[in-house]
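A single chain, nothing else alongside it, follows as C-alpha cells in the form predicted on its own.
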Amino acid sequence: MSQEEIGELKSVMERFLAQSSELIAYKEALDIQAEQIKKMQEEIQQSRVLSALGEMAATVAHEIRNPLAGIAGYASLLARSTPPEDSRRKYVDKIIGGISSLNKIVSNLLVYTRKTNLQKQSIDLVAWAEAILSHAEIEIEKEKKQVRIERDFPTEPLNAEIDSEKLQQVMLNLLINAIQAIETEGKIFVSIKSNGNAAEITVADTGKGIEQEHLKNIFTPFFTTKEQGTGLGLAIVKKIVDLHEGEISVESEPNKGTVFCIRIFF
C-alpha cells in the first residue's frame, strides 16, 4: 500500500472517528431530550389527574360537609344533655372524634388537589422553627410521652425565600409523625443548616421506622400503614417541598427510626 493510499486511509478514519463522535453526542442529546419529554408526559398526566381530582374533592367536600355540619350540631347537643359520668358520654365522644376525622380528611383533601400559590419572603429558619417546635411541645405533652427534643441550630440567622405558613405545614407534619412514630420514649432532633447552595432541615426520630418496602410509596397520595391515617399527610408535604422547588429525602430502619431532610436553595 502506497503512503499515498496510506494517508487516504487515515484520512476516512478520521472522519468516521469524527462523525462517531458527534452520533454520539446526538445520541446523548436525544436521549436527554427524551428523558425530558417524559418528564414533561408524566407532569402533564399529573396535572391532568389532580385537576380531576380538584373537581371531585370540591364535590365531595360539598356533598360530605353539608350533612357532617348536621350530624356535628348534633352530637354538640348530645355532649351537653350527657355528662361525663354517664356511661353513654363514651358514644358521644366517639361520634364527635369520628365527625373531626372525616372533616380533617376532605380538608387535606382539599388542600392536595387546590392549586397552591406561594407567598414567599425572607424568614429566618432559626426563630421560624423554633416558633414551630413549641406547638410540637404541647403536642408532646398531650400524647402524654416522654420526648425529648434536640437542636443543632446555627447561631446566626439562616435566611431562605419561603412561604412561612406552608412550609410550617410540612414541618408540623414531619415533627407530629415522629412524635407518633415513637410509643412512650424517645428522641426528635431537628437540624437546620447551610450545606453549599441550601439550606438543609432535618428531623430526625427513634421511633418505630418504616419498612424498607414502604419507603418508595410514602409520598403517594392515599398510602398509609396507620390505621387512622388518610395517606395525604405526607402527599401534602411533598407538593409544598416541590413548590418551592426544593428536594425532600427520606433514610429509615425499623426500630431505629427516620430521618427526614428537606433542602430548600438560594
Ligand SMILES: Nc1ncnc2c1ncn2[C@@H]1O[C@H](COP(=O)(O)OP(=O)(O)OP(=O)(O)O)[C@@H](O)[C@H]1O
Second form
Amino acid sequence: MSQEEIGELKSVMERFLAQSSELIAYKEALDIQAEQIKKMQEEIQQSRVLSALGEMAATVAHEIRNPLAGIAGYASLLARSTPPEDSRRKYVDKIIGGISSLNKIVSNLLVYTRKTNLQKQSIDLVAWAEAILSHAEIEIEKEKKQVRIERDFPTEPLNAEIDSEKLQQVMLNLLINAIQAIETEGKIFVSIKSNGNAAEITVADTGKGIEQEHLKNIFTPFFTTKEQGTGLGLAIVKKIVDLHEGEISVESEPNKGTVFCIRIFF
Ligand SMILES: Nc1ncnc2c1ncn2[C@@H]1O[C@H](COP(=O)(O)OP(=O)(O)OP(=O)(O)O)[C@@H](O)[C@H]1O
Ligand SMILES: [Mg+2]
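Now show me the form predicted in complex with the named molecule, since the one above was the form predicted on its own.
In what comes next, the whole complex appears, and the chain from above leads the way.
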C-alpha cells in the first residue's frame, strides 16, 4: 500500500469515526426524546383519568345534594320538636352536624370540579378586601378565639381585573385556614400592595405553621390534617389563582406561622 493510499485510508477512518460518534450522540438524543414522549403520554393518560374522575365526582356530588337537602329539612323539623332538655336532642344535633359536614364536602367538590369561566371586572381591592374581612371577623367570633386582624392597605384605591366572587372564595379559604391555625389567640396580617406589574395580596398568621414535609402537598386535592377538613380549600384557591393566570406562594415555619402571597398581574 502506497503512502498516499495509507493517508486516504486514514482520513476515511477518521471520518468514519467522527460520523459514528455523531450517530451515537443522535441516538442518545433520540433516546431522551423517546423517554420524554413516553412520559408525556403517561401524563396525558393520567390527566384523562383525573378528568373522568372529576366528572364522576361532580355528578355524584350533584346527585347527593337534593336528598341531603331533604334530610337537612327533616332534621331541623326534628330539632324543633325536640326540646334541649330531651335526652334524644344530642343525637339530633349530631345528625345536623354530620349534614353540615356533608354539605361542605359536596359544595367544595362541586366548586373544585366544575368547569368555570371567570367574570372579570375592574375592582378596587381595598374596598373588596374590607368586605371580606368583616366575614372573617364573624368567623372569628363563631370560633370563640382571640384573633386580631391587622391591615396594611394602600390609602388610594388599587384597581385590578378580577372575578371578585371567585377571588373572595380564595381570600375566605386563606383567612379561615389562618383562623383555624391559631389555637386560642393570635394575629392575622393582611396586606395589599401594588408591586410593579402585579397586585400583591398577603395573608399571614401567627398560627401553628405547616410541617416542612406537608408543604408540597397542601394544594393537592383532599390533603388535610384536620378532622373536619375536606382538603379542597387550597386546591380551590390554586385553581382560581391559576384561572387568573396569577401566582401563589407560601412560606411557613412550625409554631411560628404561615404567609400566603397571591400575585395578580395587571
Ligand atoms: N394557615 C395555615 N396554617 C397552618 N396550616 C395550614 C394553613 N393553611 C393550610 N394549612 C394546612 O394545609 C392543609 C390543607 O388546607 P385546605 O384548606 O386545602 O384543607 P383543610 O383546611 O384541611 O380543609 P377545608 O378547607 O375543607 O376545611 C390543612 O389541613 C393544613 O394542614
Ligand atoms: Mg381550609
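Bear in mind that the values here come from a model prediction, so they are computed numbers and not experimental data. Rigid core (definition): largest C-alpha set, two forms, superposition within 1.5 Å. Residue numbers count along the first chain shown, from 1.
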Open item on the list: Given a core-based superposition, decide whether the C-alpha of E35 shifts by 2 Å or more between these two forms.
Closed with: yes
